[in-house]
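Starting off, we have a lone chain in the form predicted alone, written out as structure tokens.
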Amino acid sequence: MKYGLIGTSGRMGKEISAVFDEAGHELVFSYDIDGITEKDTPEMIVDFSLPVAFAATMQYVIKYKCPLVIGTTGLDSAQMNELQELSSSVAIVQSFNFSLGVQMMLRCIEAVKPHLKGWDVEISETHHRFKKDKPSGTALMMKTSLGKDAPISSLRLGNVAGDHKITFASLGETFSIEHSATSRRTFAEGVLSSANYVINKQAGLYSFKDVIDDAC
């Protein structure tokens, strides 16, 4: 596919745009702090950028109508809101993160949670010191599948891809999930995936769990 990326000299962005390059797409258009480079149209956008650059984003995606892939954190609700309104006339895929693994610690925060009702819960997140979010768009994924409010931890360390904890404990034993992602190549191949999925779907805002059950 022809793609264009928002983000593109990121952490993130060239990770995207090395995995995509690899699996023989062709990167026709770039958006970031270095400027635009727009070489054709773009079948599919992917942003991976900040909150700031949200709105070149909406404006690119309703220019080319095409679908859309956007992994950004930090997104208000007025934005989230924007993008449910696009929604209506393209494919959009939003998550805090594309991890499978992640995925899979989501699912089973919602298995155990009616089995420790009453005990006490924390959710700690690690990332690279360059991360400007506090707390992380995936600590507040794992608090929405708890169901309830926990306090999160957030550590801004070094060059950490992204550790993520939930721990329950009761008087007697505690119980801990977790994930630690050791390369940011694990998110772009899921970014990968989405786009090769949301490509051919018909108008709507799907998340990465639509990728992952899709592809079961």
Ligand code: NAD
Second form
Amino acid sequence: MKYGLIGTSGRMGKEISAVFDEAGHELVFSYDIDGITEKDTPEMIVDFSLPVAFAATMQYVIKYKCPLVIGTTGLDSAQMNELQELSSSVAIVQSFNFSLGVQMMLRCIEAVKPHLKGWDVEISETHHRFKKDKPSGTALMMKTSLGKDAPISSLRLGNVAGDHKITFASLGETFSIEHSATSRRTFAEGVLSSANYVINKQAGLYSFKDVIDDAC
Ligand code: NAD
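Swap state to the form predicted in complex with this ligand from the form predicted alone:
All chains and molecules follow, beginning with the one already shown.
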């Protein structure tokens, strides 16, 4: 496929273009603060940048009327509403986490959720020092899966790709569910699966869970 990438020069942008290149896809449109390259019309756009680039992403998806896979975190509710509106005319996959393991962790949280009366629950996350948003989008997804409020602790350390942990405690026992991304490649592979999924889908707003369920 011919694809476009917003946030091309970033850590995730580089990982995504490497994984798409290996799969034989051609980068025809790239956009970052250092410039724009438009070689051809993209059949699909991927956005892994910052919320400040969101308006440009919307503008290019409308211009090319093509599907979008967006993993940028820290989007506010107005931007999420704009994505919802845009999804009436194009197919979009949006997720704050494109790793399979995190989706499995969310399912575990859903499974224990009905049994937590009287238990304390806390979420913690660690990411590299350059991450802009806090708490992480994944920690917020964990809270949504939990279905109730829980404190979130955020650490910003070194080059950690992404660690998440949820700990449950009663007066007599504790247990935890945790996930570590050991490489950004795992997210890029999830983006590739999402691109293959969404390219032939009808307009609508899809999640990475939809992508995984479709593959089962
Ligand atoms: P990064 O800082 O390395 O890259 C961000 C890129 O966006 C940079 O190249 C930067 O120049 C570019 N950018 C900034 N402002 C811009 C603008 N106004 N216009 C165009 N480009 C602009 O960050 P990263 O580690 O590559 O992460 C990128 C995004 O993806 C972040 O929001 C991060 O939280 C998110 N992320 C999501 C997942 C997921 O699975 N959903 C996984 C990892 C990272």
